[in-house]
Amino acid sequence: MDLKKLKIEAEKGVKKASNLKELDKIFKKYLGKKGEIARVFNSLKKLSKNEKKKKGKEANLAKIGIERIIKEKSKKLKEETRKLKLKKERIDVTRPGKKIEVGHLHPLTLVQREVEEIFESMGFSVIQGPEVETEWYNFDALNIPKDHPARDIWDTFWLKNQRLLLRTHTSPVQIHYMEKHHPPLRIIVPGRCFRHEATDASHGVQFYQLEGLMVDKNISVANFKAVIEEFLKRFYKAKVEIQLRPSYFPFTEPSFEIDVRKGKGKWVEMMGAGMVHPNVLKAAKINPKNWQGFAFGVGLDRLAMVRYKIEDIRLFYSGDLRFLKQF
């Protein structure tokens, strides 16, 4: 075989190549196990010793110069490719960049700072409880105890464990931390709720609920009404009027509903309220005799909806952008 031949018949298939695919068929044509310079190799044997000397001698330095052009040309095809993949890569870092979209605080979560806020502001302390409650606590210690007809009034989701339950209201929260603070105390418990009610415009499965107590030794419904107004006044940001109907519920006594009125409008049932019934104060180790106090609960949903006029409470949990953007 002649190997100039060869080398030259290399040289151009090099030179041909366009990319570094083309490039490794050559490489395994003429330098493969297979390849052109391997069957030289394979021919030498039948050669004499001085042939296969001098024919030996040439494959070598055919090998080495087709090695050599095919390593130039890798390099330069790896270059290109390289400067062509920068190219289609390239980022310009002085173009502005994209502006993010701004999320959207959820209607709730606007509220419930606020309110939280405002109370803060009066002394309250902020104080979160466990959505799993015990029949305990959440009925109880309340002074709902079994078989009391004021339970069917709380549509209650049991579990399994017959003992635990999804609490019905925040009302829990008040022993769990009267078991652990001494009075004088003031607190408001924001949280999530839960009914197994048919779900309407106004009633829903869950829904958020904050509750406020505040135990003293003079305290009294005179002192309920000023928190109430006060707080109300900066919620709605603007003068209105409060009135108490009498009403029950067996961890208040006496207990009342609360209206409320803005200007010249309707009058608008906003919350249930009450002074501590003496029997809540025994069951988290409080002696009635020498403390009393108030306790309300009000819906954060219903606070949102006369805030923005929203008429239907399931909005709230539609998961709607269209809705929550408004916000």
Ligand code: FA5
Given for the second form:
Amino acid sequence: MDLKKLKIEAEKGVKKASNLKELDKIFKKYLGKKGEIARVFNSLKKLSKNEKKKKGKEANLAKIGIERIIKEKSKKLKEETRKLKLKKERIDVTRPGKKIEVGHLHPLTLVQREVEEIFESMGFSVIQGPEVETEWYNFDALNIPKDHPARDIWDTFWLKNQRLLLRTHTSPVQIHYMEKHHPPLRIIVPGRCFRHEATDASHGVQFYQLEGLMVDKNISVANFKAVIEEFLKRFYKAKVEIQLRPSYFPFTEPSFEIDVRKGKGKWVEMMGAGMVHPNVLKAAKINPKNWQGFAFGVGLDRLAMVRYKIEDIRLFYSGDLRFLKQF
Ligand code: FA5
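Since the structure above is the form predicted on its own, I would like to see how the form predicted together with this ligand looks, so please show that one next.
Starting with the chain above, the whole complex follows.
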């Protein structure tokens, strides 16, 4: 083929190539080992010396020319691809960010923390105890003998093959603490409790209690009443009515139950309480002649229900986000 025509054709091809792959094809077609230019060089053999020189020079020039335009085009295409990539990957830092949903504390945790704070300001320490208990701590040491009907007050979850159970109340922590600490003492014990009983709007199989214990010299029911009234006043930040009902717990004498009413709401049974029974002090090797104390066990769920006007305790454990998002 005429070298001039070849060059023009190659130029056209290069111009048309819209990507590097197409350009590579053109390179092979003209400059490859079996390409058009190679063919021209091969055909030189048949020519005379003079003609060989002349045509050879022409072919060389055509080769250099085609190489140059391919190189230029390749550079251009590479630049274009880079620009395109940059454009695609561009990040607009001025765009408003995605809103990330942040979780928050469960209403019972909020209530627990607030209650802890109030009691801490009155000199009580926050103590933890085990959720799995022995019969001794959950019952015997609390003056609830084996086979005594009083045990039936607490429907118990027993653990298989062992004399272990899920604590039915936080009172066993009184014993743990008094075994290791000598009076005077002032503690509160928030924690989860378990009872093998039918659930309803105010009873769960698991719930939270907060135990309180104060042991000192000359402690009376008046001290208990003062502490608990102060606590309720600060917790509800509103007028609440309190009702003390005589009751029975084996580990306190006298014993009472306390109902609370906020505004015009319902009366809610909030806590059991009383003066620590001498037998309990003895079980913890504290001499009841020298020391007296009061104790109480308040339902954290119930405190929260009255505060937030929640009708059903089971909502706390439902994991329902429509409920939880309100706090
Ligand atoms: C007790 O558990 C005693 N240990 C309380 C106590 C402590 C008395 C120290 C004297 C001295 P009672 O079973 O009444 O008592 O429970 C106390 C409070 O826990 C109740 O008033 C209630 O607020 C809460 N409560 C009890 N059972 C449940 C339940 N199933 N679901 C939710 N809250 C409960």
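Residue numbers count along the first chain shown, from 1. Take the two forms, superpose them, and find the largest set of C-alpha atoms that agree within 1.5 Å; that set is the rigid core. Predicted, not measured: the structure shown is a model, and the values here were computed from it.
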Review point. For residue 302, is the CA shift between the two forms at least 2 Å following rigid-core superposition?
Key: no
